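This document opens with one chain alone, in C-alpha cells, the form predicted on its own.
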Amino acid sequence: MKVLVTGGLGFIGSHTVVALQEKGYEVVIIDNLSNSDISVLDGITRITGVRPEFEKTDLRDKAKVIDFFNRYNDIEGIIHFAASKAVNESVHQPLLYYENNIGTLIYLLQQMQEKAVRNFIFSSSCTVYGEPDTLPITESAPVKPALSPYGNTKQIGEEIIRDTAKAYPKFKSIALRYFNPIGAHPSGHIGELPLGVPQNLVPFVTQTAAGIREVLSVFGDDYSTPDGTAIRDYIHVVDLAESHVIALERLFENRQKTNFEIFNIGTGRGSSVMEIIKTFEKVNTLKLNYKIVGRREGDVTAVWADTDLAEKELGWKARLTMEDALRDAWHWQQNISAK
C-alpha cells in the first residue's frame, strides 16, 4: 500500500515516514527543501533499511501537483505536513503563509477528487484555539480567531477540509490538533533540522548547548504561570508520528464515525519553558546560557490537551517522556555537530 507524505523530510514528516515503513507500507515523498535537507534521507534509510521514493517538488506549482498525480496512480493514502510553521514568521509575512498552506492543500484536494485518493490526514495545530478558556483544551473547546496568520491558515485548511468531507461523502479524512512537538529518533539519525536560526524552543535549547548560539531568549516570564514563563504540551516527535499511522489505518479500515473527524495529539500535561530548561540541564548534565526577554507577538499563556478522545477512538497514547524527548534531542545535536 502506497503512501504519500508531503514534507516528508521535515521534523515531523520524516519521523512519519520512518514508523510507515516500520509497518511495512511504501512511502513517496513530497518536499520543496524549504525547511529541509536532502541528507534527511539518509537518515530514514540507516534506520528503516529501505531508501523512500523522493520527488522535489513544490506544491504551490498546481501544473506539478498534476504531473505527481499522473505518474503516480496508485497512491491509497495521503499524509499532508508540507506547510510554513513559525507563528511569528506567519505574523511578519502573512502572505506567504496564505500562499504556501492554503493554495497547496486546495491542489492536492483537487487531485484527490480527480484520482478518486480517499484516504487524506491533515497536520493541523492546537493554534486553532487561540487563547484557551479552560484547560485542558478539549475537541469540543470553541475555535477563537486566530492570533496569527499560521494559527489562522490552520483554521482556514479545517474549514476547506469539513466542506470537502460534505461535498464528497467518499472522501475520509481525519485532522490531526498537535501541540508541541520535541524530541528526535533514539538512533540519532533524523530529528529537528531548522534551516537558520531556530523558531522553536528546543532545537534553541541544543544549539546553544552546542555553543552554536551564545545565548537562550526566553520569551518573557511575566505570564500568569506558576513561573511566569509560558506552558505547553511537549510531546515526543517518535510518539507524535505514530499517532499518524493509527490515524490513517482508522480511515483505511473505514473504522472513522464521520468522514471528518478531528483528535487532540499530546501528552496531556503541560511544562513551563522554565521546566524545558531545567529538565534538559538535568537529564544531561550541563548548564544552559539563557536570558529573559520580551513577549513573542502572537504566543498564548499556557495550552495542553485532553486527549481523552484520541485515546478512547484511535487508540494511541503518549508513551514516551519529556526526559526522553530532551535527552534525544541533545543526543540528534551532537551527531550533526560532529559532522
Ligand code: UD1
The other form holds:
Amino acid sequence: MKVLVTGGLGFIGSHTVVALQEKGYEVVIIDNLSNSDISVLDGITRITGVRPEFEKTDLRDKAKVIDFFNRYNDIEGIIHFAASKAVNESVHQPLLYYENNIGTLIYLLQQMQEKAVRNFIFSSSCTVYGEPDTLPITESAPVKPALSPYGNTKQIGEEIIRDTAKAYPKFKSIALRYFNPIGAHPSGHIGELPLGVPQNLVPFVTQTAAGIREVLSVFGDDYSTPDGTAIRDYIHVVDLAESHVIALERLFENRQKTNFEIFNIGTGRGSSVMEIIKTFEKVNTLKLNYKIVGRREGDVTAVWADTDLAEKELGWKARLTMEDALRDAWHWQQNISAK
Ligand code: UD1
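What does the same protein look like in the form predicted in complex with the named molecule, given that the last one was the form predicted on its own?
Full complex below, order starting with the chain above.
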C-alpha cells in the first residue's frame, strides 16, 4: 500500500516515514527542502534498508500538485506534515504562513476528492488550546483565539478539513494535536535539523551542550508552577511518529467513529523547563550553561495532554520517556556535530 508523506524529510515526517516503512508500507515523500535536507533520505534508508520515493515539489504550485496526482494513481493515504512552524516568523510573515499552511492543504484536499483518495492525517497542534482553563487538556477543551498566524493556520486547517468531511462523506480524516515533540531516532541517523538559531527548547539545549550556542536562556522563572518555569508535555518523536501509522490504519480499516476525528498526542505528563535542563544534564552526565531571562512573549504557563481518548480509541500510548528523548537528542546532536 502506498502512502504519500508531505514534508517527509522534516523532523516528524522523517520519523513517520521510518515507522511506515517498518510496517511494510511503500512511501512516497514530497518535500520542497525549504526546512529540511536531502541527506535525511540517506538517514531513513540506513535505518530501514529501503529508500523511499522522493519528489522535490513545492505544494504551493497547484499545477505541480495536479501533475503529481496524475502520475501517482495508487496512493491510498496521505500524511500531511509540510508546513511552516516558526511562531515568531509567522507574526512577521503572515501571508507566507497562510499560503504555505492553508493554500497547500486546499490543493491536496482538492486532488483527494478528484482522485478519490480517502484517507488523510493532518498535523495539528496543542497551540489551538491557547492557555487552557483546566489541565490536563482534553480534546473537548475550547479552541481559543490564536496567538499567532501560525496557530491560526492550525485552527483554520482543522475547520477546512471538518467542512470537507461534511461535504464528502467518503472522505476520512484524523487531526493529531501534537504537544511538544523532542528527541531523535535511537539509531542517531535522523533527528531534528533546525535551520539557523533554534527557536525550540531542546535543540537549543543540545546545541548549547555541543558548544554551538554559548548559553541557553530560560524564558522566565516567575510562572505559577512549582519551580517557576513553564510546563509542557514533551513527547518522544518516535512515539509521535507511531501515532500517525496507527491513526492511518484506523482509517484504512474504517474503524473511525466519524469521518473527522481529533486526538491529543502527548504523554499526559508535564515537565518544566528546569526539569528538562536537569534531566538532560543527568542522563548525559554533563553540565549545561544556562541563565534565567524574562518571559518570551506569547508563551503559556502550563500545558499537558489528557491522552485517554487516544489510548481508548486509537489504542496508542507513549512508551518512551523524557529521559529517552533527551538521551537520543544528545546522541543525534553529537552525530551531526561530528560531521
Ligand atoms: C512552540 C509553539 C507551538 C508550536 C511549537 C512547534 C509558542 C508559544 N508555541 O511551542 O505553537 O507548535 O513551538 O515548534 O511559541 N524555552 C526556553 N528557552 C529557549 C526555548 C524555549 O526557556 O531557548 C521554553 C519556552 O519558554 C517554553 C518551553 O521552553 O516554556 C518550550 O518551548 P518551545 O520548545 O519553543 O515550544 P512551545 O513554545 O511550547
